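Encoded as structure tokens, the following chain is the form predicted alone, with no partner shown.
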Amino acid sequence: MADRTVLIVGAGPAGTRAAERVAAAGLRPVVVDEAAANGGQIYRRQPAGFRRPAQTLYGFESGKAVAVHGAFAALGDRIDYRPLTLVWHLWESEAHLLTGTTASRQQYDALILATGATDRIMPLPGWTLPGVFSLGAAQIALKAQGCAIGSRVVLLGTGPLLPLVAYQYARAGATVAAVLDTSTLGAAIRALPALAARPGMLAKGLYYTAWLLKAGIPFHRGITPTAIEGTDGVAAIRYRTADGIERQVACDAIGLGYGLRSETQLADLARCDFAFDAVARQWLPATDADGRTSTPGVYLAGDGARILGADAAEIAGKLAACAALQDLGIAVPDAEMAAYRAALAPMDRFRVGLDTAYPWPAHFAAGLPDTAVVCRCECITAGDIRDVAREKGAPEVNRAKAFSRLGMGRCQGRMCGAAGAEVLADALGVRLEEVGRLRGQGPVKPLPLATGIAP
């Protein structure tokens, strides 16, 4: 069994911990990372020569950062990882490699994704101004540069990312003019039972929200988004508050996103089925306890099949691999694959809690003027997508894409694809289920023109 190859894309929570599974069992996985070193975007290490200690980079969370940073390095050469490192397409048990400008291939027996998530973005006028990013975004600056995206700062939004966000930018010193979330206190009560499955979780969350309040930031809740101004920057955010009041706060830099989405292009490529996901409002991967897929041999782990967050993505790492070894004849004890299913299932009602308490706020994208840009790749605003959906009959968000270019453009679709599939739905007087998901195509990622051919 030693000549089996197992590829693991991605070095986050999951990646990690399914490579020390399989380097466990006598294999030597193949690790592909985009990143510099392991960690992903919740454990994402600082360039050489920063020196913050873990406990401001990952605050709660660095000692789970600093156990997942130390486990990687500890695998050494049992496994082959290959940092900067881009796979952008899946054919025939063989994946498309792009190191630099070099491309290369490498075939696999089995292959786990564990790929994380994406903010998910719903777009209002001005969104495109320089000065707005997403939250990840600004999460990436502060961690990996030791900078705010602004001099003051407003936080746009909904989900646990936003007050994370604002609270680690508040503690590095930074200005914020604002917490503006869109989801309301009642939503958060009537999730309260399915987030107490994880208390430890809630009381970080309600901890980050006291914290903020106690230093005077403004936190406003219910509120809906009009208008981001300014002409050749941010200006300012205009939003509507619960009761109808009309407010505008002045900024410089906006950081939005409400909530995440599945990495999914790669799971698409290698012909996964997928299945609506009717709570979260997202076509996810369609797998079984374990993380098998419907195509065999190919596994997923970590938020790429749903939104658990990282101590879930550890756990479905280890169990994705114990899988993937099962399926390669490779004995795995029966009570450690039920030792992690068993941990996952509080993280699950934890999930529905989240998705509960913080919605993703379909109804906006009614409400989107026809001027306001939803594609931002390729210029193309609601009003292209209602066009085609009443004037040229698309029926569905891949002949949209046709139609319009929705999608086509250098995110293939991950900033837009949500956004756009609701104005779609809405257009058409369906369900967003009807109008399916953007379909994936290699390269799911801009190659550079020098890119040298493959043998």
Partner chain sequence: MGRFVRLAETDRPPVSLEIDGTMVTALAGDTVQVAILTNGFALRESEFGDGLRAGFCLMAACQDCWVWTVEGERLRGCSTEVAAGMRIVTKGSTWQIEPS
Contents of the next structure:
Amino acid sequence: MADRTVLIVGAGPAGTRAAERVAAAGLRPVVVDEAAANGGQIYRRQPAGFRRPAQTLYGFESGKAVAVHGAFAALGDRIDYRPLTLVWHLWESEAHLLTGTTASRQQYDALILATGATDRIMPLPGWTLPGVFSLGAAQIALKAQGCAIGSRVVLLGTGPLLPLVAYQYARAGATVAAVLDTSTLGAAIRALPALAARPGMLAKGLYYTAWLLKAGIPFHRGITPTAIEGTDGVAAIRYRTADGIERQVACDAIGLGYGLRSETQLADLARCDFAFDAVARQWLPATDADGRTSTPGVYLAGDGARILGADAAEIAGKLAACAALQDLGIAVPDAEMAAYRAALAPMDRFRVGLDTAYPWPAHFAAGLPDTAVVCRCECITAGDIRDVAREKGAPEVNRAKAFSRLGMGRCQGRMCGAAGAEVLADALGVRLEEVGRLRGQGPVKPLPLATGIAP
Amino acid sequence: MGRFVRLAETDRPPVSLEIDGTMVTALAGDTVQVAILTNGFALRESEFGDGLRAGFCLMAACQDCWVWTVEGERLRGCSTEVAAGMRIVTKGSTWQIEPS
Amino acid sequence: MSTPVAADVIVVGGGIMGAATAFFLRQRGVKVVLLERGLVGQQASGTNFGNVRRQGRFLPQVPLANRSRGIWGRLNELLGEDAEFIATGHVRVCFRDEEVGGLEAHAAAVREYGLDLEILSGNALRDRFPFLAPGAVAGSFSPLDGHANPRLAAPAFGRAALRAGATVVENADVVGIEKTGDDFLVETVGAGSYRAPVVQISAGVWGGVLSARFGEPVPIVARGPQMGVTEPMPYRITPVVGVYSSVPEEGIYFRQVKRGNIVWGGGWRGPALPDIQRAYVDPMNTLRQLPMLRRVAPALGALRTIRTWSGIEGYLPDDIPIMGPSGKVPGLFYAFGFCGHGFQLGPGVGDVMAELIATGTTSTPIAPFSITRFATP
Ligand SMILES: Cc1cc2nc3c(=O)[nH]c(=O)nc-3n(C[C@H](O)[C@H](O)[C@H](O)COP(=O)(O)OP(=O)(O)OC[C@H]3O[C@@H](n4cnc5c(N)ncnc54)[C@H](O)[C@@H]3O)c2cc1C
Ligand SMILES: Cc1cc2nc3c(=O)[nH]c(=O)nc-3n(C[C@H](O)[C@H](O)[C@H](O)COP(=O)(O)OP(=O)(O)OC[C@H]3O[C@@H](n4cnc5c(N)ncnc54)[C@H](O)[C@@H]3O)c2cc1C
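Now that you have shown the form predicted alone, what about the form predicted in complex with its partner chain?
Every chain and every other molecule in the complex is listed next, the one we just looked at coming first.
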């Protein structure tokens, strides 16, 4: 049995706990992560030589961060950990790995994808200007590099990360010129019953908001951003208040994001079935409660499956590991899996609550001017997408991609995919799910042509 | 002078590198992106004539921070650690098509 | 069941062959229905490399390729849309002294067909194409060949046919074709039925299933050429480049589009699954292509590939298509199985098939492509 290979992609909270559980069963999993260090996004580690304590880096979450890092370190030789290694393709029960410019293959009997998430972006005119970064990027600059993205920063969008990053920035001494939240207080109140499923999370969110207000940081809800101004860089953000008044805030940096989107490319290359998730407004790999996909031997855990946050990612990692072990014929206590499933249940209710409180502003897509860039890699505008919908009759996103190059760039549609689909659906006058999803194509990230095959 | 503002971890050893022909100082452990954006305001020019770019996601997802070196190599700014003696170009490209 | 829609000609399959045939039939005033299972130009015609190359072809095919090249040159005005054809020239290079003779012999042979190639070697070759590796020995340059955008060309033909009065039906999966009396009755799933005295089967690799129903099976197989593309670079490589070699794996080809990306393919073929209409790239094939690309143009080694893909193409054992009238059923015509080189031919095939259907004869020789070559006694 010990010769069975479990391959885990991602060393964030989900991957860490999955590895721990697989190792506990006596197998030695292979853990691959393209990052230089384990930890994933929320528990991202600062480089060697940085000295801020965990409390400064992770705030309320520092205990969990230390625990996850500690659990990973404790695995030591019981896992085969390969940092700085990208899984760039999957093919016939083998993962194609890339380290630097060396390609190699890793056979697996079970594959646990714990690939996490990235910011979900709704573009607006000017968002490609230097100085506009994703909200997650704003946090990473601070967490991993000790930097703010500018000297007068506006944080724009919605979601739990918005007040959190504002709080972290202000605490670290950055100037936060404004927090511009597209969600309304009314929505937050409507979401309260569902959010109460995780009272601790709710309390933290309220704390950050209260702290910001007390610190006198302008925090506006229910706004509609109209454009980012500037020539060689950000100079200001224009928006409409909830009352419809035009406003402008001078700034040299903007952190922009509307929640997260799951990183699903590898699941697609593993040919997993996808289903439209009405909450995320994203096509997601279909899984059972334990993380099994439609492809035998392939499992999903963490934000890469559904955006449930770090605590849920840890549990989902263990649960997916149990499912994989069970399917490999290794005994797993039923009670253990039942406990994980029970622990995940309120997380899913909370997810619905979060989406109610901080809705993805799908309707902004219709209001984007024709000249607004949607695909920043290929410089494809909202007008280009509308044109292929109306003039060339593209009925779904892959056809729109073929005609317009939307999503054809280096990022493989990570940044523009969500908004591009909304623009297309709006132009066609159909529901979002009807325009489908961009088919995944290898490599999931750029592959150097200098790559050679490992001997 | 640059786009990014250092708020912490400023007592790291300095690292010298060249950006567009000018010697600048970064700190050990900086990413190439941070090294450039603490000394300047953009990383590159868009291929399609729509102006300057400074990267976007900082987590190796958006691929908007690839820069050229004088030697004709490409570095992903957000996920490459700066090294002494690097020679970065943020304007145009250094792609040479003739075999050396 | 509703009465079948009547037409003069029903074209089954809306790849570049079917779409171009429908367009040129309309130019001749013929009432035509084009039935496409998915979307026009979505299969091989929309996923190919985009090479508009005449040199290196089977000699008897050169007249057809020439006719097609003539149409490519005026495609935009003909269709009212830009399919991004540019006559950049196409160069075939070899890396072995003993291969030079083959290039020269081909140049001499195609000259008889009105295709002028220029043979370059040594420094002259590298002066003209400075990106080539020092190991390139000689090259054959076809100045009027070039490339076009496959994602646009066949759909542009489809829309132009529609504007010219054709009935173009997408999401029309043809499941039955039967000849009753003078007419064919064509049944689709989801898009009704159609009736006409003439049917053209231009269903790509799927054409074999349909020809077999008329007692004309062909040994067609599906394969997926393996494509890739780099990030955009400054536009510096103008011609389409292909390797001429006796070793199939060395047969890499690439082109740079004006926006800057370098598209490549060649060498290995991957699995193509006609039943699910999907073809895949085996990542090992991509990895094996990379050194072949660097071998031809070392500068490519500085770049990154951002996407790979494949498409389903039908291949016949003699590497030439099936084109022309049925050997058995009057009123039935074929144009399928283009063996990896049909994109360039598409406009010409459409023009020739329209001529053949409308007039009963064609001025361009197509006899070598007759389905009767596979007839069993
Ligand atoms: C920028 C950012 C900031 C966040 N901040 C917070 C926060 O402050 N508080 C909070 O509660 N939640 C935060 N979240 C949400 C957070 O991501 C989750 O709560 C948690 O990190 C999810 O854990 P995970 O293990 O599913 O994925 P992650 O922690 O994202 O880990 C995924 C790992 O997979 C690796 N990976 C992905 N694809 C590949 C591949 N093809 N090859 C190799 N490796 C791969 C990545 O490098 C990464 O290390 C943040 C998310 C993001 C994106
Ligand atoms: C990856 C790749 C690279 C290539 N590179 C080049 C190149 O550079 N240069 C070149 O000249 N050629 C190239 N080729 C070959 C070229 O693409 C093909 O020869 C050409 O596109 C064939 O066109 P077609 O119309 O016959 O087939 P297709 O484009 O496959 O069209 C056939 C159509 O018929 C439809 N169909 C099938 N069955 C039915 C049915 N029962 N009912 C209704 N509709 C049906 C299909 O849906 C399909 O749309 C390449 C091919 C591939 C796959």
